[in-house]
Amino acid sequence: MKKSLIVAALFSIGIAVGQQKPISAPLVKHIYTADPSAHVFNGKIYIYPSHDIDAGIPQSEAGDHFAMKDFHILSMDAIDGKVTDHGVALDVKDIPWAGRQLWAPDAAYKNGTYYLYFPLKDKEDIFRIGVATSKSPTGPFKAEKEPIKGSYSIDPAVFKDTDGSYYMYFGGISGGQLQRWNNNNYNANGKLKTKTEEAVLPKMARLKGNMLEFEEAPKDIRILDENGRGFLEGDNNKRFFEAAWVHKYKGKYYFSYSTGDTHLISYAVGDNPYGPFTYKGVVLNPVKGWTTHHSIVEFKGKWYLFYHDVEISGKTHLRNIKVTELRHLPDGSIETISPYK
C-alpha cells in the first residue's frame, strides 16, 4: 500500500472510532504498553507487553519510531482487579548481542523456569529472537549470550500443546523483515510481495526440551481459504502481516494474527499445530491507531482477548493495553469483537 493510502486509511479509522466510546479501559496509564501476551501462571494473570517510549525518532514505514528499550511485566489477580507493574524485567543494555528495538515479547513456563522470548535487532540491524530466563514470572530475566540459532523476524508466540510440546510461531512483514527471508535464507534486498503474488507466510518451529533452541528448522504456516487455496498479497484483509498467536479450543488449533494495513485481528482453524489453518473470520475489528496485536487466554472458565489501542496518547507508537471477554460460539467460531460502541 502506498504511503498516501496508509495515511488516508489511518485518518479514516481515527475518524470512524474517534466519536465512539471504547468498550474497555486501559489497564495501566503510568507507562505506555502494547502487544500484550497474557498467560495464567499459578492461578494469576501475567502480561508480557511491549513498553512504548517517545524516543523522538521520526516515523518511518520500517518502524524506527518504535524504539522500545526494556520490558515491564504486569500481573492481575482478577480481570477487573488491580494491575501491578513489577518494574523492569529485562533491559536492552543487558542483552549481549543487542542492537536496537526490543519489540513484542512472549513468555512460557517449564519445570520451575520462566522463559521470556523477544525480538531484537542484532548489531547488523537484523531482527532475531532471543530468550531470557528467570525463576520468577516477573523476573528479573537473564538473557542468553546469543539469539536462538535459526531465528529471525519478530513477534514470537509460544504455545504449549496438551501433550507438553512447545511451539514458537513468529514473523512480521514490512518492518518485521519477514519478506527478506526465503527458505530460512536471508536476502537484505528482499522485497514485499506484489498484489498478485502469494502472500508471505508466517513461520513456526518446535522448541527443544531446554526451551532455548529450535528442535527443527522453521517451517511455513499455510493459511487457506474455504476452497483450500492460499491467499495473495492483494488479499490483505485476510493474509498474514504480523502478531501470531495460537490457542486450543475443543481439540482445534486457532491461529490468530494481524492483517496489518487493514487493521484486523483475524483467525484460522486447523487440526494440527503445524497447520494448515483454514481462514474463518475476524476476532477484532480495527482499533484506533495503526497497529493491532493481541493474545487470547482462558482464565477461570472464561476466555479473554488482550489487545491495545491509542486511547491515552492518540499516537501510533504510544499505545495502551486493554482486555475484553472473548466468546466461542457453539459451532466453534469466534464472535467478532468491536472495540468501540
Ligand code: FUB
Given for the second form:
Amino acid sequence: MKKSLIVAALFSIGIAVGQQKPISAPLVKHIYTADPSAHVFNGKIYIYPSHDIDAGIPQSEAGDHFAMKDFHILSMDAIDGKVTDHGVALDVKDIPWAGRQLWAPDAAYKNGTYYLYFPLKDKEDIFRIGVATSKSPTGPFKAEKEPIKGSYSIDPAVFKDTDGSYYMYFGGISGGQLQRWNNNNYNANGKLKTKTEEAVLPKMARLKGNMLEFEEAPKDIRILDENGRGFLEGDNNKRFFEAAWVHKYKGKYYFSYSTGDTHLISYAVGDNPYGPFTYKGVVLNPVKGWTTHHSIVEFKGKWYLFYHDVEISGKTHLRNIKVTELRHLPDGSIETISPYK
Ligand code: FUB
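Switching from the form predicted on its own: structure of the form predicted in complex with the ligand?
Every component of the complex follows; first up is the chain already shown.
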C-alpha cells in the first residue's frame, strides 16, 4: 500500500496521525451530534445539529449508516458556557411524508415563528427538504404535511440577508443524490460526474414570505476560480460536495462548503446572494472522520466556526460537534483553521 493510502486509511478510521491534539472539546458527550447549524436568537446561541445514532446499518456509499431518527436542539449562553439539550424537538415518526434518514438541518426565525428545515428521504427513497414550525427556538416543531414543493437533495442552509430576504442553499452529491437532478428534473439513473466533466453545482432558491415555499425554481450556484472558470469533478479539492453555508461579512457574501472526499471546508466570495462566488481558500482542514460540516456565526462581536469530528467514537457515523473562533483577516480572507495541533 502506498504511504498516502495508509495515511488516508488511518485518517478515515479516526486515528490521529502524528499524535496531534484537538483544538476544541466536544460540546456534548451524552449523545452523538453532527452538522451543527448555529444561530443567535434573542442573544443566545442555538445549535441545530444532526443526532447521530448507531442503528446497526452497514456502511454504504449511499450513506445508509447515517440512519438518524430525530433532532435535539442545543443552546448555550456563552461560547465556553454550559450546553443545554432541550430534548427531542422533532421525531421522524411525526413527519407525515417520512421515509428514512433525518440528515443535516437548519433553522430560521421570522415574525414570532421558528422554522426547522431538514432533509429526509420520502417514501420513494428520494431526499426532499421538509419544514416544521414552532413558537419556541427549541421546539417541539410541527412538520408540514408535505416536503417543500420543488425541493430535493440534502443540507438546507437558510441565510437571512440584511434586507430581510431569506434564501435557502442546498444540495449534496453521492449519498445526497444531487447528481440525479438536472434542471430541477429527477433522473433515478443520474450518475456522479467523471473527472473531466464539470462538477455538479449546489442549488439555491429565495424563500416566499411564508417561509414554507420557494419563491422561485432552484438555481445553480456557480463557484469560479480566479480566472472565472468553473471547476471540474477532478478538481475535488475545490469543487462542491455538500454542507453549504452562507454568511455575510463587510457587505460580501461568503459561500462555504465541504469538498467531501477531500475533507475540506472551503469558501468562495461573491457580491450578492446568488453569486457567482469566487473560490478563495480553506476554512477548515480535515477533521477525523469522513464527513465535515460546519456553520459560521457572529456572536458578541466575534465569529465562530461550529464543526464536528469523531473524537469520542472514532466512527464516521457517530460524530460530536465542536466550536472554535474564526478570524476574517484585513483583506477579507478567512484564516484557515487546523482542527489538531
Ligand atoms: O449527517 C449526514 C450527512 O453527513 C450530512 O447531511 C452531510 O453534510 C454529512 O455531514
